[in-house]
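Shown next as structure tokens: one chain only, the form predicted on its own.
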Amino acid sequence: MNENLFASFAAPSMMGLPIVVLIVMFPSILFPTPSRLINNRLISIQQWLIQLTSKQMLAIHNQKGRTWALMLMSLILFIGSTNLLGLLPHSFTPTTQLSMNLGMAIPLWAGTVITGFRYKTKASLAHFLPQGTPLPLIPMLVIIETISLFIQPMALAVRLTANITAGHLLIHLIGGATLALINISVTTAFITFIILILLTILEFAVALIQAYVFTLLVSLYLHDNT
């Protein structure tokens, strides 16, 4: 019970070299491009998902905000699949790391931004000023509008990092307490065990619901710019 907490969200290496880039493109391999002309049922499970939620998520979406179908697709397989590794015995989750999560939310919410000044410039300088502001008021919501601007990727990063560490530091104190109560009272131990399976199966809830928040966060995002 005295062994850090937090030394399994340590960046692993093996041999000296860091070894998170392998961990992240590992998922990748969970999801193999069909090949055949009939399809077995775990693709087409696969694809009904994909089709599924593309079609829920990009149903707000003009025909420019559909473009980026391919790239929420991705966003969303790869951050549910990665937090589900997470979840494996004495595995390693990359979106525990708050550095990767800022590496995915600025480049997509710059790009959102980026997409609403180039093609809806007037509307996007209207968020900063919300109509019928007093004068005196102006400067003051300019500056707020601004802050809350820039603190859209903050939000996302520290989101699910905040989920996804929290879920792993409470399986990582409840199967400490279980282990320790064994010895104490078998009863004890044996709801706390139950504790830590149901909790467990919340965490596999929590991986999927938080990749599905971040990336239709990044998709109203990217409504209000197109």
Given for the second form:
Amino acid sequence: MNENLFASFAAPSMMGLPIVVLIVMFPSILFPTPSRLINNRLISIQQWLIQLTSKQMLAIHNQKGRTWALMLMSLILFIGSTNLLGLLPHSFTPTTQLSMNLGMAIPLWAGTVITGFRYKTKASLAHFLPQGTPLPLIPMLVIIETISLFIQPMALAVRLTANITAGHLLIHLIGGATLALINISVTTAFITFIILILLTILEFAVALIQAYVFTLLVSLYLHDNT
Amino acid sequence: MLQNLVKSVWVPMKPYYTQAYQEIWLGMGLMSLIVYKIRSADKRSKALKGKIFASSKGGGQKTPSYFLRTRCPMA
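Shown: the form predicted on its own; wanted: the form predicted in complex with its partner chain:
Let's see the whole complex now, leading with the same chain.
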């Protein structure tokens, strides 16, 4: 039972070769490059959604911050599509792997911090001490702010990993419970099945929300540093 | 194929890769340094565990000193 529960999170391989790279690249097929001024329905809907998201997300940024528009939109599309594809039965979700999420969080967070130190050195250093701090508390608060800065990429990665992994585990457990209860009590199995459906709807929402939260936080870190 | 790749990927993305994402490249370098440090530490600790296990299995052999264990994993 324990081995089966976490078997779906193991990196997949086919005939001994790892196919994680193919799985990570797969969502890009679902977003075709628009080749005409007026495209088909799928591309038009995707373009409309991207425009809606980018307008909302980039409204707070100045010119320097808006150079990250392509990166932020690619990020939210990738994480959202990967999370949604992971809800298909027996599929592998790359965003359940902490290594993958750290690989996204660390370069982006470091990019925002280095941007801040490069273009606004004084303002970036000033972030380590909130305004109006009493004099005796300054050393401790500088240490606390430094720790909170270095925890940001860890929090980004672990938040996404934990949310997606927990959701998949719950679906797995409640699905197993539903199957086991069919032979014992059909009414209880039906109630568990209703819970499973509600949980799946919740996981669809969580998949999109986590993509939005990840991208929004990177955008906020960028806004603080530009 | 390379020409097609350059035309379709490098040419439109050149201003991003060369100017906009400079700091992100530095972040990727930092991440690869962290990955290298973690993997080398893991390799070193596994080699050390293997050596201690082999020496305890052999019996009668002297355990390598702390200096040798930490600085010369192949000793």
